[in-house]
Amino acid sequence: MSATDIPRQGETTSPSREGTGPPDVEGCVARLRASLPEGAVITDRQKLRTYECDGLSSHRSVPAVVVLPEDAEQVATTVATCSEHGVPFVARGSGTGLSAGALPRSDGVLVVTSRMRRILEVDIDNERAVVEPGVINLDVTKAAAPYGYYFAPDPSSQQVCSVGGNVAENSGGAHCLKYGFTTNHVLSMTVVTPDGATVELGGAARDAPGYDLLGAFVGSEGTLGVVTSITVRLLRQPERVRTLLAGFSSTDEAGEAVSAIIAAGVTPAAIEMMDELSIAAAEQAVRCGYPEGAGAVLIVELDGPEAEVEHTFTEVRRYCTERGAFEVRSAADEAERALIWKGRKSAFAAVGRISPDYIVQDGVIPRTALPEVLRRIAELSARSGVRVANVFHAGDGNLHPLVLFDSSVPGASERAEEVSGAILDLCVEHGGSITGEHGVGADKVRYMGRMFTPQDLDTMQYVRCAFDPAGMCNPGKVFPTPRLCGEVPGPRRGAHPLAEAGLADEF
C-alpha cells in the first residue's frame, strides 16, 4: 500500500464498518463455536465481567464475546473470523495493563491468550527461547536459570504479566537503565495479522534483513495484529550483584545524587526511587524496613564482573554520600536483597492501604530535570489538595506519579484527572514524553495532541492502515479518532449485542 492508497481523514475503507451495517456478533458467535474448541467461546454476562477492564480499573467495558484460544491456529482461525464478519476484536494477555490498552469493545470479541502459556523451547547454545504469549514474564527467568542465564526485563508485574503483554506496551521494568526494553530482547514473532493471515517478523538473527517491521510491531499496544510466538534473548547471569539503598532527607537530594552517578559515567543496573508518601505505603504492606525518616531513598544495583561492580559500588556509595544521604546499607545477601525490592515492585499496590483509589501515571523527563519536575509536582499537589506518590524508574527519567482520590468524595475524580493531566504536561513542558511504558492505550489518546500535531499523528496512523486498512484490532487505542482508515470509537457500555439476540448463555 502506497501513502497515496492511505485513505485521508472522515474518509473509509471498512465496508463491514460503514459499508454493510454494524458488526455482525450472531454470526461471527456462530462461526467461532462450530470451530473452537468447547469452552473456548464465552458468552454468558457475568463470565464477561471478569474481563471488562486491565489493571486501569477506572476504565470498564463489557466485551461482546470472549475467546480463550489454546494455540495459534485457534487464534488464527478467531481473527479471521472476526474479519469476515466485520467485528472488531482486542487482544489481552493477563491484564496487568495500566493504560487501558486491553479495554473490551461492547461490540467485538476479546481474545485472551491466557491459556497458551507454553514454553516452546529453551536454546542455550543460541541463548534464546521460544514462548507463547500468555507465558509469564518471570517464568522465563525460572526455565532459564538452571542454564545459567535470565531474562532481562522484568516489570514491576513480573510474576503476572505475560510476555505477549511485553510486547504490545515495550514494557521495561527497573534494570532498562542498563539492559534496555523488551524491543532489545526480542529477535522474533509469530503474528496473526488483523485479516486473519500468519506472518513472521524479524528472524534468528539480531539484526534481521529488511524493514523492521519487527520493531514497528513491538510497543504498537494491540494495534497491529495478535502475536502467538515470540523468540527472546537470554542473558548470562552476572558474575556479581550488588544492591544498595540510600536514605535522604528529600527528593531534591536523591535526584541531585542520581544525575551525579549518571554524570560520572557510571550506568547501574537499576536505580529507583520512591517519596516518602510511597515509602509509607510500601512499609505498611511488607515491612521492608527503609530507613526511617527518609523523605525519598535510592534502590541502586550494579551487575556484572566482580572487581568492577566493588569499584563501581564505592563510587555510588560516595556520590550518595556526597549528596546527602544520611544512611546508605548494602544488601548482605540475597534474602535482604529481595526485601528491598520487595518495598519498591509491591509499591503500586501497597499505595491501596493508603488511598481508596489512585492513578498510575507514566510520564518522561531528562534525568537532569528530576529535582526541579518533583518540585512542581510537590506544589501542584499542596495546591490542588490531590496527594501525589512519587515512584520511578530514575536511572532513565520514567516518572510513575500515583495520583490518590477517593471516588466516594464528589469532585474528588475530576480533581485527580486534572493533577494527573497537569504532571503529563510537565513531563511534555521539560522535553519528555506522556508515556515510557505503560503505553497510551485508551487513557492517553486525548494527550496525544500535547505531544503531537495532526500532521505527525497521520503519518504514525500510516503504519496502522498498511497492517489493518479496516480498522478492526484494537480500535480505539493510542490515536484520537476519528483519523485515517476510518476508524471511529466504538461503543463502551450499553446493551449487549447477543443478549438483544437472545443468544447469550445466561442474561
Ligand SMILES: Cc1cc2nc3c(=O)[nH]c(=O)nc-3n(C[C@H](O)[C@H](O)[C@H](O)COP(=O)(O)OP(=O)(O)OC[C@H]3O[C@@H](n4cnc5c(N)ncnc54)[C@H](O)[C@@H]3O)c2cc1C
Contents of the next structure:
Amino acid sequence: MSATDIPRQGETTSPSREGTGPPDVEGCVARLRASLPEGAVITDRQKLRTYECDGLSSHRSVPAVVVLPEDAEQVATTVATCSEHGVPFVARGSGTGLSAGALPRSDGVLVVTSRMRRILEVDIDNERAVVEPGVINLDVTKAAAPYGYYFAPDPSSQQVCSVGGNVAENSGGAHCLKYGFTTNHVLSMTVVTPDGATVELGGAARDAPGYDLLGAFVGSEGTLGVVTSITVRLLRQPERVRTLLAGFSSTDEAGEAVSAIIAAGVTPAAIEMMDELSIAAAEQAVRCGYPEGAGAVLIVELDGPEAEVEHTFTEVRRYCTERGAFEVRSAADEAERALIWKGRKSAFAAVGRISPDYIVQDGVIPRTALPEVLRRIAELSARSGVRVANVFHAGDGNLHPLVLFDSSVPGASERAEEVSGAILDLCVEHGGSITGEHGVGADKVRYMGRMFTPQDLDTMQYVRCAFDPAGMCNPGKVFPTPRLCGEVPGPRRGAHPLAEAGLADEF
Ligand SMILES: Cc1cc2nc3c(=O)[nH]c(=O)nc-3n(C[C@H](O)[C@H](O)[C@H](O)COP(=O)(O)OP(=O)(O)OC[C@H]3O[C@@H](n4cnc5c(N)ncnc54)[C@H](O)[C@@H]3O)c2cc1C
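In place of the form predicted on its own, the structure of the form predicted together with the named molecule is requested.
Next comes the full complex, this chain leading.
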C-alpha cells in the first residue's frame, strides 16, 4: 500500500485482525454499560454525531460508542473492555485539534475526557500542579495565578483545549519560542496503556533512569494510550512584560527585523508575524487597530526582570526601525496589550470574514528561509489563483498559511488542497517539517512519506508496537502505511521480538 492509498475520511473501519475476527462492539457496549455509571455510555446516533469531527471538519466519522469516564479507574475499565473485545478506541479532549487526531472510528469507542476536569493539586512549593486530562489549559494558569505562577504552553485555543490534548499534540503557542513546547512542562503522567494497565511515566526526579517514555508519549497523538493525570510545571510570573507592535511595508522587511533581533542574542518571549491579508481579516473581525497600510506586522513580547526588559525593549525597537518599520507602538497597559494579541489570536477564525472556506496549514522552516519561502508561497498563490494569508510564529519558523477558497466553486477545494500540499513540500525542501504544532493526525498521514524514509517510519512503528501490539489505540493516525506489528520490513525484521512472541497483529 502506498501513502496515497491510505483510507481518508469516512473510511474508518478497523483493519481485519487476523485470526480474531471483527470488533465485537455489541459485547463491548454491554460490558461497558454493566461496569460504568448510568449516562457514561452513549450509543444514541443523534448524540454521537456531536463527536463526529474535531476542529478539522473536513474529516468526519460518527463513532459507534462514546464513553464519558469520570475518573482514571473508569478510563482503565473502558480501555480494558475495548481490548478484550477487539474494539479500537480513540481519546478525545476538547476536540479542537486541527489534524483530525481525535477523528473517531465508526466501529470503535471514543473516550471523551470532558468529565475529568479536576485540578487535583497546586503545589507551589515544588512549582507544579497535578491535573486531570480534561482540564482546560487556561484553567491551570487561573488556579496558579493567585500564587504568582502560570502554566507556560499557550496555544491560541487555550480557552477551550484540554491539557490531555496538549500533551498528545505536544502543543505550542506564541510563547514557546522562549519557554518551549508542552513537553518541556510535563514532569510525569499516569497513563492507561492499550491493554488496560495503568502505568506512571516520568517522576518527581528531573532525570529518571531508563528510557524516556514520558518524552516518547508526549506528542504521540493519542496512539500509545490514554493519559489520566498530568503533573505539569508551573512558572513564576515574570516581573515585567512589554509588548511591541511594528508595522512594515513587506514581510521581507519584517523577516529581516526578526533575524536582526535573534542575531543580537535577544530571546523574546514571542515574535509573531502577520501578512497583509491576515491583518485585513483580523481588522474586520476584531478591530485590533494594527498600523494602516502595513504589508506585515510584527508582535514582539519581552518578559523577565524589569531592568533587562527595559534595556532589551529599546534595542528591539531600534532593530525594527532600522529594518524599515514605519510605525512602532508599545502597549501602554494591559488593555492595549490584550488588543494587540486579540488580532493575532483571532486570526484563524478571522479569515472566515474574507473567505467562505479555508485550510489552516501548519509547517516549519528554518527561520533564515522565511523570506525565500514566503516569496515561493506568493508565487504559488499567483500561479494557482488561490489566495494565501500568512500568520506565523516567526521566531521559530512555524508557519500557518491560511489557504482560502470557496467550496461552492467547482474545483476550488482541490486547487486549495494542492496549494496546501505544495506549501508543505516547500517546508520539507527547505529542511523543515510538515507540522509544527497541529500534529499529523489522520490529515497528514499522506505527507509523512515526503519527510521520512521507510526506515525512519519503521523505527517509529517499533515504538508504537511496543505499546500497542494489537493496534487498537487511535489506529489510522500518524503512520502512512498500515503494517503488521511483526511485519515492519527491512533488515531488522527477523529480529522483531513481537513477531517472535507471536504478538503480530495489524496496527
Ligand atoms: C482556533 C484554534 C487555534 C489553535 N491554536 C493552536 C496553537 O496556537 N498551538 C497549538 O499547538 N495548537 C493549536 N490549535 C490546535 C489544538 O487546539 C491543540 O492541538 C490542542 O492541544 C488540542 O487539544 P484538545 O483537548 O482539543 O484535543 P483533541 O482535539 O480532543 O485531541 C487531540 C489529540 O489528542 C489526543 N488526546 C486527547 N486527550 C487525550 C488523552 N487524555 N490521552 C491521550 N490522547 C489524548 C486525541 O486522541 C487526538 O489525537 C488550535 C486550534 C484551534 C481550533
